[in-house]
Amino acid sequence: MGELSTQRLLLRHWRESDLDPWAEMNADPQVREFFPNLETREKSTAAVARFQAGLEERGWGWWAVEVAATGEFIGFTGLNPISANMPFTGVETGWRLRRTAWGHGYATEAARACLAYGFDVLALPEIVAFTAAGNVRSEAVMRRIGMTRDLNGDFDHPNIPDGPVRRHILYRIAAPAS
């Protein structure tokens, strides 16, 4: 599996190309409001290495995101499977843009990609997102996509030392009925 489609967007592999707007948008506070800190470049370039092993490994994960029209990069999105160190087990969807790609629906139209391929392709019974406490932009994109809270599914992130984001909310989609 190497890439996947919509109307607007590919979600593909990573490039070379990605890594300096990738970088940036993990040094940028806004992009970085619901994160404990600001990403370095090294780091940032270490988390590409982890997306493209596992689409590698898998065939699916953390793609990066680009506008078709026009080739820019834009974020990632994807299916990742749950740490083991978390309260919960399964795969989970996530996203993050450059605040430029915001308020154009491209993180809803990414996830819902990934939803599909998640049910369709791989025939998972759940998929899972969260976010910390607070981050209405993520949870209004989690609703959009027919995702429901899991009112019992508060957690403490375990990754996340004390503080204002390390309070996460967990919303859950079973698999459409066949």
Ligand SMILES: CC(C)(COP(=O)(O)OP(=O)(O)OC[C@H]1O[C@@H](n2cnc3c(N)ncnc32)[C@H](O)[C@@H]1OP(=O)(O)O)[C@@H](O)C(=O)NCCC(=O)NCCS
The other form holds:
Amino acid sequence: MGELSTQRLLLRHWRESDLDPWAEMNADPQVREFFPNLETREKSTAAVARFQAGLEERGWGWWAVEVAATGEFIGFTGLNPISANMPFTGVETGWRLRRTAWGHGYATEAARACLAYGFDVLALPEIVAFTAAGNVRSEAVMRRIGMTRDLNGDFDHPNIPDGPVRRHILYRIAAPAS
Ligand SMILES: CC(C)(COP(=O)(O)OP(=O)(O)OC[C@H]1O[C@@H](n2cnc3c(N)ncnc32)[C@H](O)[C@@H]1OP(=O)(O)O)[C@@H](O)C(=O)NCCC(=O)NCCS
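Same protein, different state: after the form predicted on its own, show the form predicted in complex with this ligand.
Everything in the complex follows now, all chains and molecules, and the chain you saw is the first one.
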């Protein structure tokens, strides 16, 4: 069914009921601090359609994340093929949680499940992650899940206009030796 579960979380397909809290978090200046702009409701909804299509097509992608004990939708975590216009190739992991879900270890827990899926099920040789330079919370997740910064990997994100969040840093993790 293409869903993952962890001790506290369910990484699942998207539901209609996710759209309101998802649009709300994408309009939150704290959540969007390291993005070039706040996201409109229209763009948020279109992103969910793309995420859900990816999950249906491949069985993996950007999963909606909910807290298993309460059913609360808190954001997304997942794995995604890297776009062709990026300066590297492969599969990335990433996360975005609503502000009230920060500080609980949820991003780290969800991302660990994604790495395990990527290595154990998809047999990926490597997974990367990237974020705007200065996004220390995201970088901390990368480090907690065992990724290492590629010191030669800094790049200007091709989809982000010139400005303070264009410069990105790159982290990598190789598949564990079998
Ligand atoms: C990036 C982001 C997901 C990180 O969230 P986060 O809450 O800092 O990270 P985690 O979910 O892994 O939680 C770690 C924190 O929970 C704490 N924590 C509390 N209970 C915990 C538990 N049971 N287990 C583990 N950690 C726990 C940790 O101590 C840590 O706290 P600290 O930040 O004070 O050191 C969040 O800041 C976010 O959504 N930002 C906006 C979107 C974004 O920038 N995404 C990345 C773009 S590439």
